[in-house]
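Just one chain is shown here, as C-alpha cells, and it is the form predicted alone.
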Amino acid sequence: MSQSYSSDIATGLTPHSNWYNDVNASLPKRVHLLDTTLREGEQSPGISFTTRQRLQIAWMLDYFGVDCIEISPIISPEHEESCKTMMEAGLSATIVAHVRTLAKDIDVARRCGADWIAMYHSVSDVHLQHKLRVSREVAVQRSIDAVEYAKSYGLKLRFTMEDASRADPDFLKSVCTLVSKAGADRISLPDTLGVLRPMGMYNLVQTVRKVIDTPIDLHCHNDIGLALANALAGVEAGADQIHTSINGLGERVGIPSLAEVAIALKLLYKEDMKLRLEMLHDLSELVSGYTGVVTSPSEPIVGENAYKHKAGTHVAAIIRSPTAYEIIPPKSVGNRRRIVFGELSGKNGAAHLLSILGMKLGETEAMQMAQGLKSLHLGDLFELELSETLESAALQSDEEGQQE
C-alpha cells in the first residue's frame, strides 16, 4: 500500500525552513481575501455576466469563504440591479460597491443599500497629467471631498490610490495621510501596471505603513507575471487584504487568481483561513463556463495539468507516495489526479495499468508493456484517473532515481 496524505495539507510539503526566514511572526493577525471577479473580472476583454450569473458567483464565493465581494453598480442599470440584489441576498461576505470619487456615484451605492464602498483616484503624475488633466492639488481636494461626503452618510470606505506604484513617494504618503484623516477605513495600494518587483511592493507598503495606521489592501496586476509574488510581499510588509479574481481575470492579463492566493496563504504562510478549498476547481469551471474563456490546462491548482503525471520516474514516485510531486492533494481543491500513458511510460506505470486490467503479472511483463507503449512512437496515447487512495501495484525497484 502506498503512502497517502494524512490531512488536507500533508506534513513535510512546505519548503525546508533553511530556505527562507520565518515571516509569520511579522504577518498581520489575519489576511483577508477580497474577490473582485464581478468588478475587475468583468473588465477582462470579452467578458460580461448576467444578473443571474453574478448572483450565482457571489453565492459560491460567499460559501467558499471570501471576506469581501466587490461589484461596481455605476457601470449600467443592470450592474446597479445586480449590486442591489446581492445586498439583499443575506450573504455573509461584505459586498463592496466600487465607485469613482464623485458624489453621484456614491449616491448610486447608497441607493443599492451599500454599507461599504470603494472609491479610487489616480495619484501618479502620468495619470494626473494625461488621464485626468488635473493638478495634484485638485486631485487631493477631490479625494478628501468624496471621502467626507461618503462618511457624512455613515458609509465605510476603502480609498484606492490608483497607479500608486508609479507615484512620487512623498506625494503618495501625503495623500494617504490626508485621506485617512478624512475618514477612509482602508487604503488600497495597487500596482496598476504590474511593474513592481516583490521587494518594490514590500518597500511601497512599508513606506505607507510608517505614516498611517489605516489597514492596507493590495491590488496587484499581472502584466509581467509578478502579481502573486507582489501580493505576498505586500502582506509580509504589513498589508492585510489581497484582491483576487477567479482564474485571475481582469483588465489586460488580470490579477492574482483566487486559487493561487488561497493555497499560498494556507500552505506557505500557515494562515488559519476558514475556506472551502475543495470548491476551487468548481469555481474555476463555473466562471469558465459563463465566460467561454477556457481555463488553461497549465493553470496552477485548478488546471487540468496541475495533477497530471507523465514521465516514468514521476509516475513511479506518485504511485508510491503522492507527496513526491504534489504539494496538496487534488481532492482538497476539487481536482483529479491523472496518469498519462505513452512513449514516456515506465514499468511502474505499466504495472499499474496491468493491475487495473486485472492482470497481476510480473516485472518482465510490465517491462514488455512499457516497451510496447514506447515503440509506437505516438506520444501520449491515453490517460487514466488515479484515485486518492493509491493501492499500488507498483514494482519495487532499486533503480528509483533512473529514467525508465
Contents of the next structure:
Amino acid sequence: MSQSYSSDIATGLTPHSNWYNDVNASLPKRVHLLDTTLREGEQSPGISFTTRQRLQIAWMLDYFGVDCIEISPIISPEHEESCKTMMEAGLSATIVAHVRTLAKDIDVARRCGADWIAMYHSVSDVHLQHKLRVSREVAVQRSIDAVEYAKSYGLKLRFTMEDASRADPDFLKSVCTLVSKAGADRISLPDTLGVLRPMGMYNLVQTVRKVIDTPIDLHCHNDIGLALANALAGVEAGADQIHTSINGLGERVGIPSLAEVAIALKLLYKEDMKLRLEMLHDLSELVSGYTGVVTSPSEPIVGENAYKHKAGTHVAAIIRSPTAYEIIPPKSVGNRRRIVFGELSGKNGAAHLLSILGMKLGETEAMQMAQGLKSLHLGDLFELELSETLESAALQSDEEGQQE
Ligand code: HCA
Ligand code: CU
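Same protein, different state: after the form predicted alone, show the form predicted together with ligand HCA.
Okay, now the whole complex, with that chain kicking things off.
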C-alpha cells in the first residue's frame, strides 16, 4: 500500500530530523504577514495592475488570511482610487497606505480613509548624501515632524528606516528611539539592497530591540537570493511581521514570496496561522495571468516543477510513498504532482503507465517499456498527473530504489 498524507501540512510531513529539534523551535512572537504585492510588487519591472485587478488581488489575499495588505495611494489618482475602494471594501486584513514622510502624502492617505499608514525615510549616509542630499539632522527632524503630523490625526503608523542594513548602527538606533518616542506604532527594518546575511539580520533586529520595544517589520530584498533566509533569521531574533509579495515580485529581483514565507512558517516553525494554503497556487496564477510575467517552473511551492518527478529512482519511490521526495502534499497548496516519462524513466514508472492503460503486465514488460523509452533518445516525452491517493502500481522488487 502506498502512503498518502493528510492535507494538513503540519501533520502530513515526512518524519524528519531537520536538524534536530531546535529547528522546529517556536518563534519568540507570533508572526504576521504583510503582503505588498500591490505596492512593492508594482515596483517590479513590467508590472502594473488595473483598479479591478488590485481589488481582486486584495480580496483573494484577504481570504487567504494575510494580516495586512499594503498599497501606495500616492503614485497616481488611479492608485488613490484603488486604495480608497480597498479601505471601503470591508476586508478583514488591515490596509496599509505606504507614503513618504511628507504632510501632503499623509493627507492623501487620510483622504482614502486610511487608519494605518507606513512612511519611509532613508537612514543610511549613502542615501542621505547622494539620494536625498540632506544632513542626518534634517532627516531626523523631517521624520519626527511627519510622525507627529500623522499622529495628530490619530493614524496608526509604521516608520520604515529605508536602507537600514547600510546605516551607521548608532544613528539607526537613535532614529528608532526618536520616532518610537514620537509615536510610531511599528518600525520596519528593510534590507533595501538585499546585502545582509542571516546572521547579520539577526544582529540588526537584536540591536534595535535592545533600544525599543516597538514591534518590528522585516522587509528583505532578494538581491543575493537570501531574502527568505534573512526574514526567518529576523523573526528568530524577535521581529513579528514579514513582508511578502505574490511570486516574490518587487523592485529589481523582489522580496520573499508569500508562498515561501507561509510554508516556511507553518512547516519549519509550526506557526499557528489560519491561512488557506490551498489558495497559494491560484494566487500565483492570478498574478501571472494579470501581468503576463510567468513564474519560473522551479519557483518553490507554486512552480510547475515543484512536485514533478523524473528520475526512475524518484518515480519508483513516489509511487510507493510520496513522502520520499515531497515535503508537503501538492494539493495542500493547490499544486499538482506529475511524473515525467522518457529517457530517465525506470521500470516502476513504466509499470505505473501500463497499469493506467489497463495493462496489468509483469516486470519483464515494464522493463522492456523502460528500455524502449530510453532507446528513443528523445529526452522527456510526456508527463502525467499522479493522484494524491495512489493506487500502488509499484513493482514488488525495490532494486530500483538503489539504482543511480
Ligand atoms: C522602496 C522602499 C522599501 C520600503 C520598505 C518598507 C525598501 O523600495 O521604495 O516600507 O518596509 O525596500 O526599503 O521598499
Ligand atoms: Cu522594498
